[in-house]
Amino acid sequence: MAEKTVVAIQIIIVLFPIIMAPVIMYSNRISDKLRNGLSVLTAAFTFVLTMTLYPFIKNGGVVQHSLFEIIPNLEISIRLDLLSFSLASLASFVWLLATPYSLAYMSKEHACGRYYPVLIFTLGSCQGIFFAGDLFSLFVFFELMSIIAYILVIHEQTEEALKAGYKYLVMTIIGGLALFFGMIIIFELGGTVSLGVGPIIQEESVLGLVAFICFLIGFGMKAGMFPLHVWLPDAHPVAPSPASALLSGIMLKTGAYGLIRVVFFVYSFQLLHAFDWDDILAVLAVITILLGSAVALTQTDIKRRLAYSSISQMGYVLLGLSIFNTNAITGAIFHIFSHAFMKSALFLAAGSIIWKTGKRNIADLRGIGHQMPITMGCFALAALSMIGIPPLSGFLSKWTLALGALDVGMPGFVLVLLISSLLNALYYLPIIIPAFFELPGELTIKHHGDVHHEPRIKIEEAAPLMLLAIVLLASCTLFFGLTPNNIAYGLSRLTAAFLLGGGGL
């Protein structure tokens, strides 16, 4: 495939959803079916077009192309390499499943004419992040995605949603300012912000460290890193469930992606390790892992528990980035894939349960496995994968991360992974076990000691489009665990070797 063709495809992948967003908004005036159909077709076309880049990537292709210059050495550019393709293909795949799921889920919701254009515009923004060829382009699309996603957070327009949206917006502005400040420092020190010129910062300086901390703040906020995670447990529960799946499954990964670009393209892992700057990332990663899991134990709302779990799981990715060897980076990249499948399945399954029953409190979900066996079965599969039960994908990513820690003589990190897995079991098993091993309508003991019977209500599975998305995502956690030589793990290992080898520069 010629480089010009690759560049053209990338531009279409980014711009097509963004252009289609106002078209979808206008089509809402004509017909709901037209609006829905255009949304699904846009997501499907984006996925198919993204996958056409695979042969080029498989052959080791790298593209760095400047579109136009703003001022000397500051340009809008695009890049395609193993890392960008891996994240772009993952995003378009999850979007392809979440959009049809939305058709059924949002049928009971208001303001669908606003929801679908925003959903599709956010897809284009995410693809713009993953294909950005310089820090400025990445910053522009990162801010576009963050600001437009605010509309998804406040979609319900309840007091709780508006408060969560306000907190999200404040944190987004803080993160954006930090990124902008860091980018200015890098431009001043290196004379460029291009990701295609090799490590921009090649020696230690106070300003270089300040910029690194700015990037940790800006991208770490989006990734849910401690102590910048405060927006996440409020935003995810109030957003529509398909939006929650995308916020956790994909949009958190944009923060991790940004940090990967910073570690390997703005600086170099050799420089970070030589001056112990990687220790900052390692400490924050460990705190994020343990804090997210510990607080998840205390949550009674199922979506809030899943939100805190996302914080912990993203800590795994950050931990892998602080250990500079092939296994650790492979584990971090593969956990991005694995977590996208697991957490998207969990949020969509939880959304289906809420959609059918209106119940969000974990204590009220006992016996739900008898009423919605497919949905709850997929939830259980994804949850067991989160715990790290073999042969599911979560086990494979944790195993690889553990190998990476042992490769550099850091068994303490393995202990952190084991403790986190134990905590995962402690907050997921109390959802799964009562769902299947208790019957709906059994005796319920209230806090004051009174006991009463609840009537059994017949509940059916969610709509077929909702079930299809949940089953496919849950199946991915099994498939990518049973087949270690699968495409996702293979891409992760190739990407790790690519990054450690200098990023093809």
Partner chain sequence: MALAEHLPALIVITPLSCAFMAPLLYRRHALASGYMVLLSLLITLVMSALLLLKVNREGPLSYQMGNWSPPWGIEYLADPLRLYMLVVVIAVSLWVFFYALKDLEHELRREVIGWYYTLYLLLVASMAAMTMTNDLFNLFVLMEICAISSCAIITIKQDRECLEAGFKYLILSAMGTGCYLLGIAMLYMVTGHLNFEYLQNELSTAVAIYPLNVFTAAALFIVAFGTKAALFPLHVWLPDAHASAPSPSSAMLSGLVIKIYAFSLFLILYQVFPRSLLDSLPLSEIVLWLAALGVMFGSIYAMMQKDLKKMLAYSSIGQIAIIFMGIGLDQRLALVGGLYHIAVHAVTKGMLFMAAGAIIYATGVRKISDLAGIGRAMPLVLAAFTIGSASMIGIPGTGGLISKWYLALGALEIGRSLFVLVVLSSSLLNAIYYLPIVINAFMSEEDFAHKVNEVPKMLQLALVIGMIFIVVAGVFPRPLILLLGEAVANFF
Given for the second form:
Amino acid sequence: MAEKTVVAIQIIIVLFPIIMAPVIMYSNRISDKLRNGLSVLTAAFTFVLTMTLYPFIKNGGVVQHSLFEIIPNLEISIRLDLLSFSLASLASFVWLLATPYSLAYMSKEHACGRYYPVLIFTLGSCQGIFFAGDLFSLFVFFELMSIIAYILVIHEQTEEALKAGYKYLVMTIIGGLALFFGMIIIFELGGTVSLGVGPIIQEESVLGLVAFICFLIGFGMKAGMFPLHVWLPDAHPVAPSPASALLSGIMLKTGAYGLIRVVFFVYSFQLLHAFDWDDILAVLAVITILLGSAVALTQTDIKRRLAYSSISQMGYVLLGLSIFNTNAITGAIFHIFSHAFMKSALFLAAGSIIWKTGKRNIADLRGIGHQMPITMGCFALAALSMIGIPPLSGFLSKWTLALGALDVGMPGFVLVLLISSLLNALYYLPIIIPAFFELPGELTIKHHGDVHHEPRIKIEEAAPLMLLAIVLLASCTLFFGLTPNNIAYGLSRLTAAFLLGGGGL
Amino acid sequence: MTELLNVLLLLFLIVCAIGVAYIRDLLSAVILFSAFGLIMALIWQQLSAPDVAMVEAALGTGVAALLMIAAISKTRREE
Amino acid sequence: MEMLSRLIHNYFYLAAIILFVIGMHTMLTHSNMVKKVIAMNIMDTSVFLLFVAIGYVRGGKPPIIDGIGETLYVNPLPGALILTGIVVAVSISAYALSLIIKIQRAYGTVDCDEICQIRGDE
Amino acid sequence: MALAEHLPALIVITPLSCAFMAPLLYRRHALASGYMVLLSLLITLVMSALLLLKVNREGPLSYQMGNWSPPWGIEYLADPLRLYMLVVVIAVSLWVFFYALKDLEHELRREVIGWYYTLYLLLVASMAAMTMTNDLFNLFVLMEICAISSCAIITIKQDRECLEAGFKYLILSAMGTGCYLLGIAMLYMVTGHLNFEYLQNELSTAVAIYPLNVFTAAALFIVAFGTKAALFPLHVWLPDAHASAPSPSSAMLSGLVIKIYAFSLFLILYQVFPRSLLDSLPLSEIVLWLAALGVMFGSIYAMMQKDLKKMLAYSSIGQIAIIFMGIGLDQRLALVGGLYHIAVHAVTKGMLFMAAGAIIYATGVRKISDLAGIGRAMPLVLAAFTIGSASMIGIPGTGGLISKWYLALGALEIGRSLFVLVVLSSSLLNAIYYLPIVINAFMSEEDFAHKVNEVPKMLQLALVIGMIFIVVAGVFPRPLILLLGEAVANFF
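Switching conditions: you have the form predicted alone, so give me the form predicted together with the partner chain.
Up next: the whole complex, starting with the chain shown before.
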């Protein structure tokens, strides 16, 4: 494929959803069906287009193309390499599943005319982040996505949602300003913010460190890194479930993606390593992992528990990033994939349960496995994968991460992974086990004198579209765990080698 | 001799200015201000600027004071 | 000491600055609006005095050429500028005074403090 | 072409002459009078643009008023920098007038609208002349004209707040001009010149002999222009004056009038004081610190406001401080940022005031808390408000980002990261008080409680033009930035 075609396809991938957003908004006036159809169509089209880039990527192609110059030395440019393709394909895939899921889920919700355009717009800006060829365009799309996602967060418009949304917004803006500060320091030091010129910062300087910390703040905020995670457990649960799935599954990853770009393309990772700047990242990552898991234990709302779990899972990615060897980076990137599948599946399953039964409290979920076996089965599969039970994808990513940690002689990190897995088990199993092996609360009370009588529980699954998305995502965790030579793992390996090899520059 | 006269006039000016600041009766303040203006015109004459002196006497003192008196008559006299 | 003697030597400048400070002080501290306008005029006039004093040449004649062939004139430029200045100052005070009359109609007082009180009560 | 030589004078004379025809025509034909004003501003804009092109091609043009050559005559200088400001002034006035045409019918009594046109054009003419004049005393006279006319377009509404605010403004601005005149006297005393260029030549030697005079003059200038441009802590007059005035006046005052004084101070600092003096005196340092304080305090005050227009007025204090910061940092890139911000903020704040005016026009609501849910009732107006807020915060794609970018870059270049933080925290503070308004307007659950009248097409069109400009300034700033970069290069 010629470079020009690739650039054109990328531009279409980014702009098409953004342009479709107002169209969808307008179509809402004509009919709901048209609106829904257009939304799904846009998501599907974006996914297909993204996948067409695969042959180009498989041949090791890298594109860095400057579109136009805003002010001298500051341009909007586009980049395609293994890393951006991995993330972009992942994002469009999850969107492809979450959009049809929304059709069913949102049928009970208000203000759909606002929800779909925003959902699709966020897709476009997400792809923009992954395809950005310089820090500035990355920043632009990052801010665009963050601010638009605000509308998803506050969709319910309850007091609680508005409060969480405000927190989210303020934190986002602080993060954006930190990014701006970091970016301007890079521009000052290196005279450019392009990602295509190799590591811009190769010498140690105080400003360089300040910029690094700024990037940590800006991207770390989005990735839910301690101590900037405070917005996350409030914002993710209040959003509608498909939006939560996207927020946790994909948008957290944009932060991780930004950090990867910064670590490998803005700084030379040898520099970070030589001056121990990577230790900041490692320490924060460890705290994030342990804290996220520990707090998740105390949560009683299922979506809040999932949100805290996201924090700890993002810690793995950051941890992998702070260890500069192939295994660890592979683990980090593969964990981005597997966490996206697992967490989206979990959130969507939780959403189905809430949609069907209105139950959010974990204590009320006893016996739900009898009522919604498929949904809960998928939930269990994803949760087990989270814990790291062998044939699932979560195991594979943790295993690779652990290998990477051992390669550099850091068994402490392996210990952290083990502790966190244990904690994961501690907070996921109490959801799964009662769901399957106990009876629903109201039935137990009714029949407490008559234990022998096995009550019949009617199977009431959520809408088929919702089931489809959940089942597909859950089977992904199984598939990518069972076959170590799958596309996601392969991409992760290639990307890790590509990043450590100097980013193909 | 002229130096002495100049100094005296300037002292007068300062006294008038301070007087304007302290007198609570606005009409008296305006009258003091006119005196101030006229002394100023004299000083400018001393400084060989007769044109400025004339304008000051006519506009700065005459018209301005007239306007102020008009304003006071429409509002109130004491501060 | 040297500075003091220089100041006394340039007593016009000194007086102008003193007047300027008195005018400004009166303008900013008194709450009556008419008083403010009078003080504003004093302040402006003092600067004009300074200007004219700058242009003055000791023993110079007014810059009127009468054909007799005087040799020493005072600098005519400050005078010309000050003419403009006086006109501008008078128009500003006329405008301010007209505002005062309107304010009297609107608030029933021309005292800044009282107006603040009235607005605070609202 | 003979006419081209006289463009600097024509640019001032055209609005000036129309100023006196407008009220006469208004009595016969109200509509025609408005369009005549519009036309005269348009012609002035075309002339300014022509002049800018000509100067860009042939180099700076010096115009002697009445053929009296400097140092005695008044010289108007047309160099790219001043013409940039001139074009901003005329273009924004034209745009605001476009809005004013319809809005005034609502805000003022019919009899005075003709006079409003006069005052408006006087203001424009004086500002246009202020950008070009190369003579300190002429600048003084123009400042007084500007002060009277801007004060008059506040008080023309004749309600209590306007009158009081107008008087406060008048007195403080008289103090400012008094200080300025004293400063001129100080400089005239030691140099005998009023022309910028001659002053600069003379001052480099005079400062060694009479340092006190020159220092005092510099201090007086900072106080004078600081008062006029509402540099913290001399801003006390601004909030009342800008908030109570009719909306087009607010847009003009906040958008242009305070900036013209900031620009004049900039010209005096860089074109009157020789470079050696600027390096040896902490002038820019003082301006810089006052600006930094102003950025913080302006935003903090704005946060506490309940009235929409008052909030916008306080936010102007923070934004003008950003411009002063560009001047105070004394660095080429920062200066470009500050000057670019003049144009960006002129349009942004103008548009925000217009949006506020349109809201008041249609609903009569002024309180921020009453705006909940208004976004669905008046989407276009609130869209404009949103874009304006975004530019205030410095969200990518709006002009606000570009000026902040250059300011931050300049501050980093000379190793003063502290001021980068100040710029960034101003963004954050802006976000904290602008965003809730926008969010409440669009997201609030309850329907808008007040009756909504239709906003006239002209008002909407004016808002659309503003939005387009802000986005263009954020996406294609290159030519302007290059122009400014070249124009300020010879100051360093």
